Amino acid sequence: MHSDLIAAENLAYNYQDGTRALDGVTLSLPHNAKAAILGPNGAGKSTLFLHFNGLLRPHSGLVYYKGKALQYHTKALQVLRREVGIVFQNPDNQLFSSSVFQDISFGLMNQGCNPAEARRRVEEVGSKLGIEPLFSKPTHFLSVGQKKMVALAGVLVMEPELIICDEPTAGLDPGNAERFMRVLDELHRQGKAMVISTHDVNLAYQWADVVWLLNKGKVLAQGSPVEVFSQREVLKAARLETPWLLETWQEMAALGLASPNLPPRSKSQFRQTLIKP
């Protein structure tokens, strides 16, 4: 009996072209927890996405959504796929109403919710989100930022437990993207899990709970930020770099100018470990 939010055990899966995607992964992630994933492509941590919510099968191994193994018959799915939504890296590959609203009420809709609940419910996101302005727009005139966000309020309105963003931050200007993630941070505060895929490994030390590197669908490593990034031979594996803020403190904590005791994880954090003269 798993008692995270989420689990896979012994994992794998190939394509058709036979190409092993994963290959015994088996991780977790606890609740109310944020947990970043990063790799290479290729690596396979899109494809753990769609296992996660039930869009592919594994050819072997399990996957646990609140201590239970998934089941993949018709209902089982419904009710899966409400409490654990995903957020695709091309927001493209996921609307495609003729309008906002509409493409942000669709899930609801397909699964008999009252069209009453549901305005209800898409205008609470669309105000959360800030997007109510966008309700009557084509979705194909909106920018990439706009549309990653009418993504998420697609996957928001069905009230999920676990949200996973792949690349969430891809495509964007740095003031989209520092949008994106702090709308992230405030769902996380209100109770969600969270779970994204990223090439940043800066934005991935300073946000996550938990960090999973993948490579060749192996787990390379897993842990807090702290453990998995200073592990450089595991980065280097990866294809990674030392996330500046760890290596900045390593290097002045060697020099004798930075307390060595306690990593920082953000900048105030950084501030407060230097020694001063």
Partner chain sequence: MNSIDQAAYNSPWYLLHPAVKLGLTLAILVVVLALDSRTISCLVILAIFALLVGKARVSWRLYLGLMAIPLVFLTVGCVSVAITNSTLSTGIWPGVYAGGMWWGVSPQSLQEAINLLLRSLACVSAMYLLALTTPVVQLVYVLRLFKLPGVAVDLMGLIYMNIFIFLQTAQDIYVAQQSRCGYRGFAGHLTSLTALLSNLFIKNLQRSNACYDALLARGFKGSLQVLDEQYIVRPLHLALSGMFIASLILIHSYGGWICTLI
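Let's compare: the form predicted on its own is above, so bring in the form predicted together with its partner chain.
All you get below is the one chain by itself.
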């Protein structure tokens, strides 16, 4: 656990009204890993994320970042937040400036980036996400999906060590969702770690290195996508379906039509497992 990038140990958190949002959560994320967290609405995903950069303080349990337990004084939190970036589920809560360009630059300027470099990075991320046309629009006249893209850009430019995205692809059209995932993958190749929450089992299965299943504030399962998604009972408890790729492969392997050794993670791998009659 202490060799991991971030880890939660026995986290518990209650909201003021007494809702137990986290109830003994123990999880860990290795360096340079891609994690997906799944679970029904109200499972505690967003609450967990707020713990990862110290916005919420657990009532019991600890969060470790790079092997050290989080400290909650301002200085330590500022350092932590420079390394752990979080994109909020609701972009309206994140966009504070009425200028798209300025909003995206905010985190960078706080990191002490010099203006010329900051400008270059804002423009670069803007073009990767295809949102330059929005730069001269005010944030309050954007559509929901457009706001989401801007909010994502505002954190991606900071290039944090750990990028946390709360339902990043919800509300995005397929093109934008793909563009965003491509930028994430690029950051992953540069050695960053990332966690996304999603309700899309297929995305989680194909994309993630680690899957966490959460329900009612408790961890139901964690492990590689194949491990987690092979546990039917657990999936049922979390009201999730088996990813179509895995399910098709399992059925074909049972019929002897696919090689039963290694479960495929992508369409092309799936093609390779097929046994030609």
